[in-house]
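As a starting point, one isolated chain is supplied in structure tokens, in the form predicted on its own.
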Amino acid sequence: MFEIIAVDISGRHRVDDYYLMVCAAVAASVTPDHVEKVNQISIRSFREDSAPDVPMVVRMIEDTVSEIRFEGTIVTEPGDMYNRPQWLIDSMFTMDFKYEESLSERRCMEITHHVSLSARNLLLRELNIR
């Protein structure tokens, strides 16, 4: 078993005159093909005037993950980092980083995607933003 923190950001498109993004981090204990236990979830919203770039995405992820009291490697989909090489993205993080590879990492990414999308949709509804 190993520990990962799967991260996903929803809302990378302009709403009104700004970007309203939600970053979700799911800390989990996994085996190569199963998510054994979800240990903790952190959700943060970010409002930016400009489109996110890689340094901004790294900052949002590190801010969200800092609220989790759990050691693990940060895992994302390559598209979340604009398909930049893993070695480049890894050098920008203070924690270990990797792209999803195993079945369990992909399953954990699915959970994380549902959390970030649902939280963003709830936020948009509560703020009455269409």
Second form
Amino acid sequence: MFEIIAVDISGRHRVDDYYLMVCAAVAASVTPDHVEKVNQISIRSFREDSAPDVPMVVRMIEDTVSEIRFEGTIVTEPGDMYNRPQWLIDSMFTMDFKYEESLSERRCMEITHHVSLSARNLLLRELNIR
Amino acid sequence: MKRAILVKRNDPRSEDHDNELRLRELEELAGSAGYTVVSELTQTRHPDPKYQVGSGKVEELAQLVQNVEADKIIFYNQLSTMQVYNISEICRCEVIDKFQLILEIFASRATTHRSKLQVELARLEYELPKARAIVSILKKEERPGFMGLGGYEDSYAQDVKNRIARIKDELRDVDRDRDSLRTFRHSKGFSLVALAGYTNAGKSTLFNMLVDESKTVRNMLFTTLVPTTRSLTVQGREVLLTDTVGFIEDLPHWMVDAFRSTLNEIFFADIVLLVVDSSELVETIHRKLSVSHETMWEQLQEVEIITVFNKADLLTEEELDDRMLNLGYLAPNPVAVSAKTGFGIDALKQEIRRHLPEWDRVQLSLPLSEEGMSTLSWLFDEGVVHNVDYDDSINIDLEARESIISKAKSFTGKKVNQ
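Since the structure above is the form predicted on its own, I would like to see how the form predicted in complex with the partner chain looks, so please show that one next.
Complete assembly follows, chain above in first position.
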């Protein structure tokens, strides 16, 4: 069994002159092909005036993951890091980092994506934006 | 053997190691298609719209073609029709890209009607976006000016579209028969096991070892284009084992679509044996496992996966353990085997047995009569009879799927213990 924290950010586009982003982190225990247990989910919202760059994305992820009580390797889709090579991104994190590879990591990413997107939609509705 | 030059344009921010592996893969593909690679050329830069690589590099390539007397230039990167035209004009040599190379291999291997249709479909899908450009290039000198070739170009593209539609229809009919056969087999209680994995991992050798057959095995990519299915008994349970076409990196969607029915064998299976060549470099196995996970990701639902580390005879025990440990997070239920020597085949069968869909196990009692005996013989065919006691009646310890058990129960009308 492996411990991972899958992270996804929704809302990287401008709405009402700013960027309202929601970062979700899902800590899970996985085997290579199955998500065995979701241990904890953490969600954080961020409001920025400019489009996020890689350092900003790293900061948002580390902030969100800091609320997770479980240890694990941070997993993201390469696109979230603007397809920069893994070694470069890894060096920017204080925790272990990797891009998604196995079926279980992809499944966990899917869960994370739904969480961040739903949380952002809820936030937009509550704030009466759009 | 035809002589070929390989060309690859690397993206500026890409990793050297990955680029090298991709070039080696292209070399293997070229070898499979019957080419001797006489030279290689790489360049790191953003794509040039006219030639894919830079114009200076094309001049260099033209000189190289002359020096080594190459028959073909094979690009790793996908080329547009104009790029193919421009490069071949300067180099005076036939130019193809990786996908055309794969199509060449497929075309030379396709033997059945269905695989020929699939190859033709893949070729047409590849040609469709280029149809207009092909005509304007071919007729460039005949272009009369005003009005040009508009009508002719349209009709050519339309013709390609019509042929695609016709082949798709025909393939749908062929596949419908296959699907119904697969459903029929499933309903008859056969569990389906599919061999999957990167091309040239030794799937066909393993297939032969498991079913004790002599299917064509060659040290080449894409030896298997048509799925072959044979029955296999695994510790009393009858399963159907299917050998399938190998995966490859960056297969474009139109090619995956063309071979969808072949890949369906994997997606509809109960168990997938994901075969890897464990004698390769750890980085190579790692990348190939990643590609396999990616290929299976979209469609694979609740299928059990067993990772088969094949060619274990080429490694020491420590090396093998090390590899299996390092790649553990990408290798569900790993088993080390050598399809060549037979090492680990029993362990693999045990693993397959462990993951087969569960059957119920019941104690049945049949009357000691001719009818009872014939039912018993039927149960031997349809399930696993663990034990039979002949007393006043026939007491059977039976493992079978639900429908067989209910049929047997309806015959006995009497259940001793469950």
